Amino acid sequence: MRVERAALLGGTGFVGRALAARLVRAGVAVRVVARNADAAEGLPEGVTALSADVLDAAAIRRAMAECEAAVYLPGLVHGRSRRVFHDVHVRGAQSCADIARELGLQRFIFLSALGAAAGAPAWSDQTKAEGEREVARAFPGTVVVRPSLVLGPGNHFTTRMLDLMRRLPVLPVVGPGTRVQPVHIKDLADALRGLLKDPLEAGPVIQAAGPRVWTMIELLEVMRERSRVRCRLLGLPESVVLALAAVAERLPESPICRDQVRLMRTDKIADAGLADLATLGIEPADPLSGSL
C-alpha cells in the first residue's frame, strides 16, 4: 500500500520534523498536528500544519480525514502528577487510535520509549506502557517504536548539555550510571518512514537505539571530549536531586520535576529479543555524529 498522506500527531517537535521532511521529499503530503502547529517554527517547507490538541476528537477527525496513516509523536518527560502524563501517553493516544480506525487508516505507529514498562519508576514510563497497550486495542495492527535517547544535529539533549559545559565549572549529573543507547535522528526517522511505507513482518515493536551503549556520565564525557570542552561532571546522589526537585517543582517555570529523577534510575538500552533497527536493514549511525 502507498501512503500518500500521513498525519503527524505531536509533529511539532524535534522527531517530527525530521519525519516530515522524509515523507515530503518522497512524495507525501504531510498533515502536521499539534495544538500551536500554526506557530510552530522551523517546519519542513510544503508541510501543512493543523492546531488541534489531541484530546479534541472532532480536531483529530478532520486532522486524519483522508489519509492512509498517522503517527502518534507527543512524550512527557515533565509534570507533576501522573494525571499530566496519563492525558497525553494513554488517554490522547487511545482517541486517536480509534479514530485512525473509525477512518479506515491503514497504518497507525506510536512513538513509545525504551524502558517503558507498567512497574517502572517514573510515571513517563509507566503511562507509555500503558499507551502501548491501549492503543494496540484501539488499532489493532498497531506498531510500537521505541527509541532511546534521540540525538542528531538540533537536538535538545546535547544543545543545552554543552552549553551548560561551557558555563560551568562544574556539570551535576543526575543519573550517573544509567545506561543509554543513542540513536541518530536520521535513523529513527528513517525507520518511521520504512514502518509506514511497508507492513512489518518483525512484529508489533520495533526498538530505535543506536550501536553503542554508555552510562550518562559515559556520554557526558565523550561529548566533553569532542567538543574540547573543559568542564567537571560530577555525579549527584539521587536522593540530593530529588530533594532539589522537590523545590523546583513549585517554581512558574520549574527546570526540573521528580519524575525526570525516577525516569533517569531506568536503563534505555535494547533488549536482544525484540527486533531492532537491524530488523528493518539500518545500520545505525554514530549518534552524536552532527550533534556537537
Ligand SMILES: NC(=O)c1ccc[n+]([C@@H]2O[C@H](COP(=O)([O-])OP(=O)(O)OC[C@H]3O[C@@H](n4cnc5c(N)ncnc54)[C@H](OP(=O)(O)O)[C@@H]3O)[C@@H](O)[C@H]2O)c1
The other form holds:
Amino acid sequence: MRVERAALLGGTGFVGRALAARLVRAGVAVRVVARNADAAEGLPEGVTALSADVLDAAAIRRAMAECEAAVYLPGLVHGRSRRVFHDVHVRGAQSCADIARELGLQRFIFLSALGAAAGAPAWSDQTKAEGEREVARAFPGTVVVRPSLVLGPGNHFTTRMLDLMRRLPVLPVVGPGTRVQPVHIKDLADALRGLLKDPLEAGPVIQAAGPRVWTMIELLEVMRERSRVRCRLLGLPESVVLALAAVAERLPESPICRDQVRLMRTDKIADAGLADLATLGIEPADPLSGSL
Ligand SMILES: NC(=O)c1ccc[n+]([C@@H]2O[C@H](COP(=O)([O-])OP(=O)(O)OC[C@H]3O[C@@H](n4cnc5c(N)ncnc54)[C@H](OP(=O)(O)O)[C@@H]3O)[C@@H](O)[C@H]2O)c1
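The structure above corresponds to the form predicted on its own; please provide the structure of the form predicted together with the ligand.
Below is the entire complex, every chain and molecule, led by the chain shown above.
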C-alpha cells in the first residue's frame, strides 16, 4: 500500500522527528501533531505541524482526515498518579484509534515499550499494556511496536546521564542490575517506516531492541569509558531511591519519580519468542553510535 499522507501523533518528540524526516524523504505528506507543535523548533523541513491534545477528539479528527496511516507516539515515564499515565497510554490512544477506524485509515501503529505488562510494577508499563489491548480492539490490525531504550543522536537518556556524570563526582544509579537492550533510533525509524508501507505478516507485535543486552550499570560504564568522563557510579538500594523520589517528585522539574523507580524493577529486553527487527530484515546497529 502506498501511504501518501500520515499523521504522527506525538510527532514532535525524539522518535517522531526521526520518523517524520524519513517519511518526508520518501515523499509522504506528514502531519506532526502535539500539544505544542506550533512552537516546536527544528522540525524536519516539509512537515505540517498541528497543535492538539490527543484527548481532543475534534482536533484529532481534523488532523487525521484524508490520511492513510497514523502513528501514536505520546508516552510518559513521569507521573504521580496512575491516571496521568492512563490518560495518555490508554484514553488518548483508544480515542485516536477509534477515530482512525471511523475515518477509514488503513494503518495504525501504537508505540508501546518493552516491559509493558498488565502485572508490571510500574503504572507506565501497566498502562502501556492496557493501551496495546484497547487500541487493538478499537482498530483491528493495529501494529504494536515495543522499543527498549532508544538511543542515537539527541536521545534523552545519554544526553541527561552524561550531563550528570560531567557535573557530579558520584552518580546514583536506579536499577543498576536491570537489563536493557538499547536500540538505535535509525533502526526504530526504519522499522516504523517499513511497517507503514507493508503489512506485517509476523504478527501484531514487533520488539525494537538492539544487538546486545547490558545491565543498566554496565551501559553507564561503557558510556563513561567511551566519553572519557570521571564519575563514580553508585547503585543504591531501592528503598533509599524510593524515599528520595517521593520527595523529588513534588518538585516542579523533578528528575525522578517513584514510578520510574518501579519501572526499573523489570528488564527491558526482547523476548526470543516474538517478532523483532530481524523479522523486518533490519540488522540492529550499535545503539551508542552517534549517541555520546
Ligand atoms: N525514547 C525512548 O527511549 C523510548 C523507549 C521505549 C518506548 N518509548 C516510547 O516511544 C514513544 C515515543 O517516545 P519519544 O522518546 O519520542 O517521546 P518524547 O520525545 O517524549 O515525545 C513525546 C511526544 O508526545 C507529545 N505528547 C505528549 N503528550 C501529548 C498529548 N496529551 N497530546 C498530544 N501530544 C502529546 C509530545 O509533545 P507535546 O509535549 O508538545 O504535547 C511529544 O511530541 C513513547 O510512547 C515512548 O513511551 C520510547
